[in-house]
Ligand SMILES: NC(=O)c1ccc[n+]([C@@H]2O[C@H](COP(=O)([O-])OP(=O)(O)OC[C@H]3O[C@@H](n4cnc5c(N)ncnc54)[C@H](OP(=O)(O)O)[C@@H]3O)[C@@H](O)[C@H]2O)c1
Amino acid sequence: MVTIKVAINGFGTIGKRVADAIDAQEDMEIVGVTKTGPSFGCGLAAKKGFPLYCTFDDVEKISSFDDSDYDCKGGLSELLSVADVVIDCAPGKMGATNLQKYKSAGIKYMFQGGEKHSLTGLSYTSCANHKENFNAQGTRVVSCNTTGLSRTLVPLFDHCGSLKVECTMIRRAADPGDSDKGPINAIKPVLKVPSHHGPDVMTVKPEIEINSLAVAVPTTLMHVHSIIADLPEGHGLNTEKIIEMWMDTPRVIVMNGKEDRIPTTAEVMEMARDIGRKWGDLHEIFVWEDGVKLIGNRLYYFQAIHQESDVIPENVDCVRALMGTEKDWKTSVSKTDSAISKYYNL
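For the sequence I just pasted, show me its structure by itself in the form predicted alone.
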């Protein structure tokens, strides 16, 4: 078995989760992670046995580790020299600069959904376009919201052949660890219409016609999507068949809000903690069964997205796509999810 050598550039909210998911895979190994300077995250990397590098090549910034308890192996260029592919989880607004570094190093690269599609000209989510990313030089794993929309809409599109969608994104104001963001006591509409969330689906599945609105609300737990999808005539579906379709879809959980006593995002995240997920993460998209209703050709439903974690397994599958080691997306998903479950003894 060929072992893919993976570098993680940025060991924060997403980076630390991606690193664990990569570390769980039999066909991959972490050759290093980066931090901008000495911090608590460096200790976490050391505890995991991940070699630590500096996010920058600047000698002064690398030397900032000298008086710390952390063993910094060098700068980003040194890390790239020993890797096959780099997963960019670096701080925002560094994408263009980092892209040039990756190209200069001749390494394959992946960015996160915070970067624009135009940066790479190619985006990824496993269920929508795994094959289109096969053996590509670089791509962007789409955002948590785009991932969530793709997980439930792509199976519908594959069945129906066409789909028109309007959705409202009820967005968390910040991640739990972000203390400097808001709103605190307000509902903040995103006044750019449409918001970028829905149309971003078209970077991975351009055949789906979709628009979106968004509002930010004072919660840190999850996003909620309120979705209306118009199906074509002769679709042959009913509410029950759609629910069954999603139950058979990888990384989608369908539960009944009333019967399972899980009516809000608070109970969804409590469930994730109860089943032993590290950090209380939920990689799956959560759909409320009793909130799904097909009336004629119009489908209504709600779903919840754990913004810190639904993209994590997608990064693993994307590595296999770029490296050309697994053509079938469902096979990769099965490998990824099984390995993560064993890693955490779930």
The other form holds:
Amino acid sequence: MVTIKVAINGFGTIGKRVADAIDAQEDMEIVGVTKTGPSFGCGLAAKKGFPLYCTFDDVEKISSFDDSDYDCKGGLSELLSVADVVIDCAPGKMGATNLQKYKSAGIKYMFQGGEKHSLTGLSYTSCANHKENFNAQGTRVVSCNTTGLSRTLVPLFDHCGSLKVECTMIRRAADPGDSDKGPINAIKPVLKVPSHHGPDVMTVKPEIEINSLAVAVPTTLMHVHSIIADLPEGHGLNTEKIIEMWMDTPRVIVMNGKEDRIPTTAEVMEMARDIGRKWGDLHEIFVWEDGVKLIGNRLYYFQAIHQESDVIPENVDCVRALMGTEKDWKTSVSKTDSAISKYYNL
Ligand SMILES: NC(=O)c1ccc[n+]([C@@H]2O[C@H](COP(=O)([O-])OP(=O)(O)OC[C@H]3O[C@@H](n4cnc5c(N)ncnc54)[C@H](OP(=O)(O)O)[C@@H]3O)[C@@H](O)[C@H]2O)c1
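Shown: the form predicted alone; wanted: the form predicted in complex with the named molecule:
In what comes next, the whole complex appears, and the chain from above leads the way.
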């Protein structure tokens, strides 16, 4: 079996999780991760045995590691020279500069949802457009919100043939590890209407007509989506059939808020901690069974998104798409998820 050599540029919230998920796969290996300078996160790379590189090539920045406890192998260019594909996990909006570096190195590249679709002209989520990304040179894994919307809307669209969606993203104000974001005591509407979240689904599934509003609320745990979808005449579905469809969909969990005593994102996250993945992650989209209702052709539902982790397994599948090693998205998803389960002994 060919082992795909993967570099991770940016070892923060997303980068460290993607590195773990890649490390779990038999067909991939981490050839290095980058940090801008010595900090506590470098210890995690050392513990995992991931070679550590500096995010930049400047001698001064590389030498900032000299007086630290961390062994820095060199600058980004050296890392790129030993990789087949780089997963850019830098903070959003740094993509344009990094893209030039990847193009110069001549390797395949993946960005995250903090970058715009226009950077790569191609976006990715496994259930929507794995095939369109097959053998591509570079792409963008869509954001946590777009991934969440795609997981439940794409199977509905595939059944119905058309779909019109209005949704509101109730967004966490910050990740648990962030101290510089807010609000901490307010509800902050996104005053750019519609928000970018819903329309971003159309970068991976253009046939779904979708718009969204967004508000940020003082919580760090998860996002919640409140979704209204209009199905076409003759869809042949009812509430129970839609719930069954999602129960059979990869990376979607359906539970009953009342009967399972899981009424809020706090309990969902507690359940995620019980599952045993590192950092208490929940890769799956969580749908409240008792919050789903089809009235006529109009479907109402809520779902919760663990913003730090739903995109993680998507990055693994995206590597297989770009490298042209697995054509079928469901086969890739099943390989990815079973390797992650084994890795964490679940
Ligand atoms: N956090 C989420 O909930 C979430 C969910 C889905 C998608 N995303 C997207 O994922 C991307 C990464 O977000 P994040 O939350 O992981 O950010 P983060 O926690 O701030 O981590 C960013 C990492 O990038 C490093 N970095 C800084 N400048 C860089 C550069 N020029 N090139 C390469 N790396 C650089 C940082 O290095 P140091 O550690 O040395 O400072 C840090 O390790 C963004 O596009 C974001 O929109 C985030």
